[in-house]
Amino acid sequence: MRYLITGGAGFIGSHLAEALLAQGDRVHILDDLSTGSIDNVRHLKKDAGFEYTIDTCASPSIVAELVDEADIVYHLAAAVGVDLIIDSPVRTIETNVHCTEVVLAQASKKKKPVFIASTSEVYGKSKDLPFREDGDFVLGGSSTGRWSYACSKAIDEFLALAYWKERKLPTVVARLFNTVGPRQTGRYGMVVPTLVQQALAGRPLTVYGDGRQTRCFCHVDDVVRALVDLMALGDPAYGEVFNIGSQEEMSILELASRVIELTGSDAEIHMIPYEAAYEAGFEDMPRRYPDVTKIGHALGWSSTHTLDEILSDVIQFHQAEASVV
C-alpha cells in the first residue's frame, strides 16, 4: 500500500510513518515543517519505501500530485497547542480549515480513503462525561480565541462527512485525547513535554489555574496502532468518527507531582493564573474523558501503556536529547 501523510514530519505522523513503512507500505510524508521538524523523520531516509515533500498542503497542486500517487491519504497537518492557537488564530483557523478543503476536494476526485485527525477539543465545555461521539458540542462565545480552534476542527469534521455523504468519497474521523510520547516537542504548550523539560532542567514546573483541570494521556504507539487499524477496517469505519484516547484520567497538579517523582528532580511546582500565561478570559476544559466503547466494538481496540509507563518513555526520550546536546 501507499500512503500520503500530511504534516508526516510531526509528533504523530512521523510515529505513523514508522509504523506503516515496518509492516512493508510505501509512505510520502508532506510537511511544511512549520511545526514539525525534518529531525523527526531524519532514521527513515534509508527507508527504501520513504519519500518526503516539503511545502504546504495548502496547495492544490502538489497534494493533487500526491493524492494520485497514494493509496491512502492521512490528513495530520494542522495548527497545534494551546500557546500556538492563542498567539496566531489565524494561522490557526486558515490552517486547519483551508488544508483540510484541499485534501479532501483533491482526494475526491480520485475517490482515495482520507483519515481526518480531530481533537477532544471540539466537546469544548460539555459536562455530559464521558464524551461520546454523537455527544454535544458546548463552545465558548467567538471572542475567546481559546475556541477557535475547536471550532475549525469541528468544521474539519462536517467537511469530511459532508464529502462522504455527498460525494461518497470514503472518510474517517478520530477524536484524539492528549497524545503523548517521545518527539513531542514542548514549543507550543503541550503539557508532558513541558513538565518534563522543566523538570529535567531543575526549572519549575509550571501548572495554570487551579491543577484541577484533568487529562487523559494515551502513548502515540497506542494512538498509531488505532490510526493504521481504522484505515485497514475499511468501509464500516468510512463516515464515522471515533474517539482515540485513555481512560486514565490525572489532575494536572498530580501530574507534575508524579513528573517529579520518576525525574528525582528537586523542583517546585509553580501555580500560574490563567491570565497570566495566555489572555484574559481565557476558558479551559475542566475534564477530558473518552468513551472508547466505539472504538473498541470496530477494532477491539484500547489502550496499553499506563500513565507511568508513557513518562518514563517522555522522560527516556528527553534525558537522550540532553545527553546529545
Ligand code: UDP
The other form holds:
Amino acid sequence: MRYLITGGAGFIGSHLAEALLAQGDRVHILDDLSTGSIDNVRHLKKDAGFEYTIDTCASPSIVAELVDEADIVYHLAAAVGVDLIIDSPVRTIETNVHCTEVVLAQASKKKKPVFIASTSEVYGKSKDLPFREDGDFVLGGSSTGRWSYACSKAIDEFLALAYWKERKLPTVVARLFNTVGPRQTGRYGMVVPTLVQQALAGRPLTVYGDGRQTRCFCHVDDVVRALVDLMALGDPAYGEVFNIGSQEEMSILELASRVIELTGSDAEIHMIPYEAAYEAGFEDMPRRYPDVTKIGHALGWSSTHTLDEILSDVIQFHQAEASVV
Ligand code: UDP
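Moving on from the form predicted alone, please list the structure of the form predicted together with uridine-5'-diphosphate (UDP).
Expanding to the full complex; the earlier chain stays at the top.
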C-alpha cells in the first residue's frame, strides 16, 4: 500500500511512517517543518519506500498530486500544543481548518480514504466522564483563546463526517488523548517532555495550577498501532469517530514527582498559577479520561504501556539527545 502522511515529520507522524515502512508499505510525507523536524525522519531516508515533500498542505495542487499517488491518506498536519494555540491563534485556526478542507477536497476527487486526527480537547469542560464519542462538547467562550483549538478540530470532524455522509468519501476520525513518547518536543508546552527536560537539567519542574488536574498519557507506539489498524479495518471504521487513549489517570503533581524519582533528579517542584503560565482567564480541564470501549470492540485495541514505561522511554530519549548536543 502507498500512504500519504501530512505532518509526517511531526512527533506522531514520524512514528506512523516508521511503522508503515516496517510492514513493507510505501510512505510519502508532506510537512512544512513548522513544528515538525527533519531530524524526526532522517533515519527513514535510507528506506527505498520513503519519500518526502517539504511544503504546505494548504496548497491544493501539491496535495492533489500526492493524493493521486497514494492509496490511503493520514491527515496529521495541525497546529498543536497549548502554548502555540495561545501565542499564535491565527495560525492555529487557519492551519487546522484550511489544511483539512484542502486534504478532504482533494481526496474526495479520487475517493481515497482519509484518516483525520482530532483531539480529546473537543470534550472541553464536560464533566460527563469517562468521555464517550457520542458525548457533548462543552466549550468556553471565544474570548478564551484555548477553545479555538477545540473548535477548529471540531470543524475538522464535522467536515470529515459530512464528506462521508454527503459525498461517500471514506473518512475515519480519531480523538487522541495526550499522546506522549520519544521525539515529542516540549517547545509548545506539552507537559511530559517539559518536566523530563527540566528534571534532567536540574531546573525546577513547573506544575501549573494546583497540580490536581489529571490526564491519561498514552504511548505513541500504542496510538500508532490504533491508527494503522483503524485504516486497515476499512468499511466498519468509515464515518466513525474513535477515542484513542490510556486509562491510567494521574495528576500533574504526581507526574512531576514520578519524573523526579525516575530521573534521580534533585530538582524542586515549582507551583505556578495558570494566569502566569498562560494568560489571564485561562481555563484548564480538571480531568480528562477516555472511554475506549468503541475502539476495543472494533479492533481489540487497548493501550499496553504503563506510565512508568512511557516516562522511561522519554527520559532515555532526552538523555540521548543531551549527550549528542
Ligand atoms: N502543565 C504543567 N506544567 C507544564 C506544562 C503543562 O503543569 O510545564 C499542565 C497543563 O496546565 C495541563 C497538563 O499539564 O493541566 C497537561 O498539559 P499539556 O499541555 O501537556 O496537555 P493538555 O492536556 O493541556 O492538552
